[in-house]
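In structure tokens, the next block holds one chain alone, the form predicted on its own.
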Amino acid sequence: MELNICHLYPDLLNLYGDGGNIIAMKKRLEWRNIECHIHNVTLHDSFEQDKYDIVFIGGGQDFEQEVILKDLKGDKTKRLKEAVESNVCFLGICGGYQLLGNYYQTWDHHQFDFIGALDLYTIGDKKRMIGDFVFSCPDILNLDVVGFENHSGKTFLGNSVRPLGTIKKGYGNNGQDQTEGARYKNVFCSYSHGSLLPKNPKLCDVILDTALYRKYRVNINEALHDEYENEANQFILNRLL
């Protein structure tokens, strides 16, 4: 078995070590003797949605998002939306999460239209939401997920999108409704930097399992020895809760 992971804009969207999510997915596949191939796709590269089993989009600042929007217009947006609707597995973090939505409106009312693959939108605020945070994912193995958030955008979900989790400590999507992240089809989104998957190995395996089941109709059966990962997760949980 093998999985092909597309790292979208790795040179532009990689705040706070978001690329560590790629490393975590690759290693956890290799430890199970599943081949993993990483495909970097950036400005002016074509996006061939049928080649990829997982698409990862990391975080970036407003400037990088503006640069990327010019590249996304047309065929790339069409192909990304087709990939989402055909149940390709996605992981979007912060700026990458926002890009999958309908638009971003800055605090001074400038609007940037995004690709519209997910029914959600983001409104900028002068105040940033920063710090370590915890959210629960009762629909995903009843997990408590830990991470670090740093964003001024407040994201609001449409009716077709459900949250990835519920905030236990921190701000999450908007600091108002206790939601964090988004789930639509096989898309996972979060504001969690730091990076998300190395210290949340069970969530990493859920994402890998989702991609493997779509491609091969098999589930991950082999448990890994996650003592260090679980200790890191528990240390942060104990400190915050």
Given for the second form:
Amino acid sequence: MELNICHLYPDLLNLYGDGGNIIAMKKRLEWRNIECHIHNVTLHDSFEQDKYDIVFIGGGQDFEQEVILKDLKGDKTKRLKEAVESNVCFLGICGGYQLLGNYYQTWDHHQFDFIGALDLYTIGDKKRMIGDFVFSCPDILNLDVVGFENHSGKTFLGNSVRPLGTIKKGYGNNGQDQTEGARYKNVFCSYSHGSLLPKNPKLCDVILDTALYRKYRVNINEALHDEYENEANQFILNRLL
Amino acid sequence: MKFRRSTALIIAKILVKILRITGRGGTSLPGKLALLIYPALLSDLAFNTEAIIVTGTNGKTTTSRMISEILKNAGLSFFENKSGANLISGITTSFIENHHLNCQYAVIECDEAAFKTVSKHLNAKYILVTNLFRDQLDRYGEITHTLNNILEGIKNCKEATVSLNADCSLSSSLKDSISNHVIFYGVDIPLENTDETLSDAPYCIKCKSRYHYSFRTYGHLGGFYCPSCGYKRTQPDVSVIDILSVGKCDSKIVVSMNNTTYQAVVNLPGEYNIYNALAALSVGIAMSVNEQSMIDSLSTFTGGFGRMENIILNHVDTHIILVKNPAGLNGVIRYLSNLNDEMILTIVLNDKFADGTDVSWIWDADFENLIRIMDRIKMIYVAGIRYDDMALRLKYAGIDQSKIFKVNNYNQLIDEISDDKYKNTASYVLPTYTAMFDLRLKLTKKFKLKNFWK
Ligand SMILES: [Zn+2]
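Please give the corresponding structure for the form predicted in complex with its partner chain, as opposed to the form predicted on its own shown earlier.
In what comes next, the whole complex appears, and the chain from above leads the way.
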């Protein structure tokens, strides 16, 4: 078995250790003897949606998002939406999460149209929401997900999208409605950047499992030794809860 | 106001003494208090001293120490702010402690976020921007934001000569926004053929097209040019034109400045220190220091606090190297890869404010490059507040867990890494900023080391 992971704009959307999520997916597949290929797709490259089982989009700075918007117009947007609708697995973090939504409105009312694959939008705020945070995901797994958020955009979900989790400590999507991240078809989105997947191995396995099931109709059944992972997770839980 | 000024001074001086006696270093509190009592104190004290301000992401401390060495050998009177006390409070403390010396110059290492405020108070004649890398983003926001802060800071100092890194596409772009006299320094040749994937600035700061490179030195540094708008590296005034050797303890280089070439020994290992040496030379040039004297200073220089410090713990030859961001850490890993010694490695990761509260930057550093030398690394110790995250990072870099030793207690750590079993092994300790202070305090007590604030 093998999975193909597309890393979208790895040279642009790579803030705050987002590459750690790619490392985690690759390692956890390899430890189970499942092949993993990473495909870097950046500006001017074509996005061939049939080639990928998982698409990863990380966060970036405003400077970089402007470059990307130009590149996304037209064909890439169409193909990304097709991929989402045909149940390709997605992981969008922070800026990558926002990008999958309808638009971003800056605090001084400029609107940037995004690809609109998910029914959600983001409103910029002057205040940044920064810090360690914890959310629970009762409907996918019974566990507390820990991470570090750093965003000034407040994201609000439409009716067809449900949150990834419920905030226990921290801000999450907007600091108002206790929601964090988004779920739609096989899309997973979160404001938790950096080492989201390494420190939340069960969430990583759920994503890998989703992709494997879609492709091969099999599930992951091999547990790994996750002492380090669980200790890093527990540290934040102890600190915050 | 005179009364407030002298009150502020006296209280701060007493505080400095008390904090020293109680062994706390006392680098920022006295200045903070003094500024509360008399906000104009720093401007007052700094009025008659020409300041050399060193800011930028990486290499501030080492470069400041190199500049000091140059000034010392040139017989100029100066003082410096020590131990990384590089915010306005710490800088004020330095001026309080030294103002009775009536020095002509002050060598001031300044935090890049604090620079725009600090530069309003100082009589800056020389400003050096070392480089811009991604660093502690949770504190500064975007890298272009940091760049704008530095620009504002320079605009407070119309008289100052500004030294810029020609190879850094981000910081060298400052030239077009300022009217100051600018001196560029840079490395004219590639430093090493590594598969460098990490670039903090792949796209043109002016027009957002992808840069092309005629050569690379490290990170995003090198011979960049933008095919779209034409923005490109400026040929530097001070440059390295050849590298004769890169050794375990030093580098031998050929430097060109003012149309003359000099052979120089940079008495610190690691390629990143070649940049620090060049940066220091560019300031010396701006000050018209004798060139041969500057070159000699590079070879007599012996490092700064925690920037490749060499100490013997029990019988173990121990090197302490501060790490604080992916580019710096990659430089250290590259340096370690070039050594042939058997070694132990200790990484101490904290997440206090001065370290950056977000530790996810460790996922951007290429710990995978350690795999190639794991046969020579006997053990990797991980410590500090976020040692769990560090151990996890090493595991995912592919390092065998039997070679990772988690220890959450400095006393136990020191016992482990100073054990006799390592007496023929080189020991490298890589702490983040506050971890270095914590560790250093324990070492000072246990091995009676020199107090770090001296
Ligand atoms: Zn350009």
